[in-house]
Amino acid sequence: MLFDCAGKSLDLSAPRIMGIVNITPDSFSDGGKFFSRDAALRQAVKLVEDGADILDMGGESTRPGSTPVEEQEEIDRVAPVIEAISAELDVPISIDTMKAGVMRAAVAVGAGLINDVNALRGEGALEAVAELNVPVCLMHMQGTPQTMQKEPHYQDVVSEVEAFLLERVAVCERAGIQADKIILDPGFGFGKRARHNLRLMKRLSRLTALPYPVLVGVSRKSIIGDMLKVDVNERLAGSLALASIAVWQGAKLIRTHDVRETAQAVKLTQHVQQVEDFD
């Protein structure tokens, strides 16, 4: 599983870590520590030290009652960033937007893959990701961050996450998205309370069956803080516990603030599940 993410590689043959860095006032754990474009450089740069195999650069928080940026507020957020990192490292780059523009904008100054937490159903996003010729990442969201948390309700979340994101890479492909260039990420925290999240993460293996990467993101997420009472900075332990199980159950890439830890909870699974079991 080797993705061409605009002339950097990404090999999903193996666990790899995606390093968050949110160039926002009002991300739900780190908004506003980079918001300048050189405080960004240097905590990407930080990132990769510490382990990161990809960037996910956001300009748009999409915590739970976040509000929406406009379209060329986000680019100037972005572009610069993203194009001083691009020159400046040897990693992908991905690009976390739900809007067409956006996307357009980010892979013209270095990024090479979307991640989209509305699965590309924006005005102009699909048509957009299928004249870019990047890999694309589709998240599972019920509602919207402005809404996704007020009454979520499913009879069966696996099933309908599943139903959801293959709907979504049916789609794609109508749209001339190739299906190897498509990346699942079933979308915890997103219009999902506790017990979904759990029952999601006890039976990623069906997702991880499907036949295309999956990406997990649960990194400082509420689910962490509402199962062990802590607040958002205490919750690297829940991050990596939850990092670990979803590695062993097939996820191919974790999302994560917390990337040097990360990737050694993502290693050590990784020995773990590799090991014969007799001398």
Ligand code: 8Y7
Given for the second form:
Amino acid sequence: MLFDCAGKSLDLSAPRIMGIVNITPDSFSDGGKFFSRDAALRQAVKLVEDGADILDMGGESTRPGSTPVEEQEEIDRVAPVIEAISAELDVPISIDTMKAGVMRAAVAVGAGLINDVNALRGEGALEAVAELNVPVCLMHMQGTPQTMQKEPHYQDVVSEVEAFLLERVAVCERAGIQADKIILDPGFGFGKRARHNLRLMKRLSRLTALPYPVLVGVSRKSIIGDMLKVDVNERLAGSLALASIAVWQGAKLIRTHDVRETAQAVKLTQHVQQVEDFD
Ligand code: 8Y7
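I would like to compare: after the form predicted on its own, may I see the structure of the form predicted together with this ligand?
Below is the whole assembly, all chains and molecules, this chain first.
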């Protein structure tokens, strides 16, 4: 359960917090590159102070309908920030990308985990991770970020997500990626309707029963908006409720924008799990 993230260790024997750092210009009102770089750095420092165990850095938005970014542009966005953060902070850094070139460039400047919402289906991605020898998070997505929310369809979402992830694990192992470097993620919101997300959360223990740590990302997502009819700035309580349900079922990494509050929810959930039944 100890993951070696390019020299920085991540202990997944207990649930940990992954803090989100966006390095996409459209994530910031100002939209300028320099502002976003600086903001990303300050954000990273704050998230670590708040208790993040690992930082997830992304240079391409994967929101429904978002436009893809050229590889070099994505590298230009993320590499300087990862380099600065990995020099300044002790926590492992995860690179959120679907592109092999970005994976290589990010690991070269200090990233120690690949978070691929495309589960290494992109050109050269499998080979890149096998060579880089860092842990990888394989996420389920039906469709692509451009199309995924158009017509999500499942007979049995839990079984289909599980089967997809196990197939990707098999592909990884054939490519030379060791089983003990693999993390799985059902991909909440990625080609799923509200009921699909709810079913996956209800039955998350099916995935946590597999011999791989499970990462869950529900922070501020539309599943919360769909159920509670609250916009994105009012989804903290819902995010914490879902994080607790996930940890209760054995999730080992919670990906969140709100590290401080999520760390409290996770800790409390663990206390309930660990209390002795009798005096
Ligand atoms: C997830 C993710 C996003 C997730 C993993 C958002 C990059 C959308 N969501 N990576 N990335 N799991 N592993 O709303 O659920 O944060 S982006």
